[in-house]
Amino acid sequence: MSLTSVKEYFTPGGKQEVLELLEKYGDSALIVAGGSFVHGLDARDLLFGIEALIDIRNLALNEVSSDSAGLSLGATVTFSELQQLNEIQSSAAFGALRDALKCPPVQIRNVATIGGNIAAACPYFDLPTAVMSLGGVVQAQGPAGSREIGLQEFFAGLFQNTLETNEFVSGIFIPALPARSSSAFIKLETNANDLAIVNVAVQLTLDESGSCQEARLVVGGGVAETPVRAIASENLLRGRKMTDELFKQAGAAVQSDLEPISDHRASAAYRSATAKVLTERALRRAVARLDQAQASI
């Protein structure tokens, strides 16, 4: 790792100090927390012109709180800390998060942070796809205070987010889901430590008759420069009872929402076919998870 342009490394103790550094360095500053993707950015020549690294681990942004409104996560909460939360482990609604958090090796889980993972805006990451399916919101801190940005609006392109140069991610909020909600996440990779070729996350809310009241379906990996909401599949699912035939139809519909890329890892046609299959499997997993939760009541 070269990082030849970096001249300064800061460990500010408060948000105001971070904002002052961002004001001073502008586009030549990079916020880091766990730092697990700094090498990945450098390897892709995406740190050219970065002169200052601003480490926010001393800002006490590792707090977690939960109430009737939802789950609030500080930006520096690590994957391992998130994985161990009772809310994540016990709820069918957070199934997609549980699935996604199992994917990275333990060395990554112990240092990677939820804020940094999402701020990187890497479409091949797993957690953004899962959090987006749950309606997650980014909490951005800037000179004017804090503002919220839905993940669909937060991702602007390949490794690009919609933060202003004088803002940084201070937390992630996941709103509470209605009763009888469940979610699931599945990915395809070349090996256990690889970035996703395709990943899919689904969130379903069913009524007492088993009909779908609400659905969110997100596809990531190499299907676009950002994770993609599969609107056609979501519309197909709403108001209908969950059956294997419906899962197949939803898998086919998801292909109409995607324009996958071809690269050295997979062709566009392969990614499209994979998205179809993973959508069917994720839907089955989410429904089975909800059935299991209801059976235990």
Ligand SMILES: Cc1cc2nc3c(=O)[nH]c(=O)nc-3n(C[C@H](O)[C@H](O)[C@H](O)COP(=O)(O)OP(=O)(O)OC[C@H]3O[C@@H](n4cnc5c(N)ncnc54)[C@H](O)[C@@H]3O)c2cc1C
Contents of the next structure:
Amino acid sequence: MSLTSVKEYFTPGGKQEVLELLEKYGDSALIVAGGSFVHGLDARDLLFGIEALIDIRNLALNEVSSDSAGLSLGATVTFSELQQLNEIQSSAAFGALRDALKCPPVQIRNVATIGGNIAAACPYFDLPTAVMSLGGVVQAQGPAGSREIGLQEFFAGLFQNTLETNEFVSGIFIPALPARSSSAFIKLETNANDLAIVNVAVQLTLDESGSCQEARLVVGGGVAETPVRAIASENLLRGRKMTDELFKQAGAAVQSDLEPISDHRASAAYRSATAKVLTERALRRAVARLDQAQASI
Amino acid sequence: MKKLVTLEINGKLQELAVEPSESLLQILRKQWNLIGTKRGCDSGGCGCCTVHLDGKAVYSCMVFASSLDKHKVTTIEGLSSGNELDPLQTAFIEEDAVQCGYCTCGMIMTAKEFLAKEDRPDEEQIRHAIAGNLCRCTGYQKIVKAIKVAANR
Ligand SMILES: Cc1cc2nc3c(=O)[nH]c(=O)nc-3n(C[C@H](O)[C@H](O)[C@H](O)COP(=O)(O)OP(=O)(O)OC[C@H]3O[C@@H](n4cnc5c(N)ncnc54)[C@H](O)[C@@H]3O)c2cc1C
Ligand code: FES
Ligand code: FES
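So that was the form predicted on its own. Now I'd like the form predicted in complex with this ligand, please.
Entire complex below, previous chain first.
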């Protein structure tokens, strides 16, 4: 790690202390959670002038609670810890999160936090796509208290979020989904240790007759500066029965909602073609998951 | 400003002063001469710096040494007791899973955590488990075999 301008490494034990440090250092402070993206930021020259690293892992933000309203995940809960949760291991509704958590290598899963993954606002990460499909909300802590920010509003662009300089993420809330809900996530990468070329997450709620009551389809991984909702496909899915033909149409419709970027990983045209195929597959996976869950009732 | 941290390395309690942006990898190699842990990419992409932090495999190049107060680190040097090698080390030797050896210590540390959770893994699970460790020489076959052999012991 180079980080030549860094002068202090703080390990505060409470939220108040973090807020005071943020106030004092302003733009020259960087919150550190798992620390696994600090290199990534440094390599992209985004840490210019950082003087104070504020490690938030001693704040007891690594707690998880679950009730009928949903799942509250503390900002510093790691990927490995999330993988151990019953809700995430078994529910069809949280399937997208389960799929996305498997992506990074174990050395990353053991340190990377959900708060850090979301706060980084990196378009190539996987959890943002999955969490957005589940309607996740960021809990931001500032001097005046805490506020909730929907993910779409939270992501402001490439490596940019809408936090104020004196705020930090204290947790992520994922609302409980109605019965007969299911979700799935799929990623295309070049090798097992790579970030996404395209990733897709879908969340479906079906009614008793098997028609789609609610659909949320999110495409990320470099199709834009932030993950995007594929509104045209969602509209196409609502009210319809789940058939292969419909999945194909939904896949094609996704392309109309995207303006993918071209970079060293893939061209825009390739990303667009891939988004179509991954959408069809994610829909099939989500429906299969629901069938399986119902068969085991 | 340097920060004073107390941590356990391979069973011994150590106190040391670290620079704010120094990595665990740097202090292992420079301050303790624990050079089994290798520096490859220094940015989380190759795995040869893998050690255990509180029993979990991590890339030591990505861990800030300043964050380690009251934590516990185990490196490849901490796996064997005296001249007695860990079963994974023995299996790597017997199965010829080492060529240049640069990836080996990291590979073994990753496999060690994995086998603590999974005592009878199949080949696919082993390959998934070592996805964060690159080897430029062996082609992985013998590494996978060695991990399987160690699991069966
Ligand atoms: C080899 C490798 C492979 C990877 N593979 C994948 C993959 O397959 N899929 C995937 O999704 N990701 C992958 N990643 C990225 C990884 O998931 C992220 O680096 C990680 O989630 C970031 O979390 P962290 O806790 O380590 O954040 P940190 O590195 O500590 O911080 C990241 C950024 O978020 C800010 N931040 C952190 N926490 C907060 C907070 N609570 N409030 C405000 N700001 C905060 C920091 O200031 C910093 O800007 C990979 C990374 C590496 C190095
Ligand atoms: S040196 Fe740490 S992962 Fe390559
Ligand atoms: S033995 Fe040479 S890199 Fe693996």
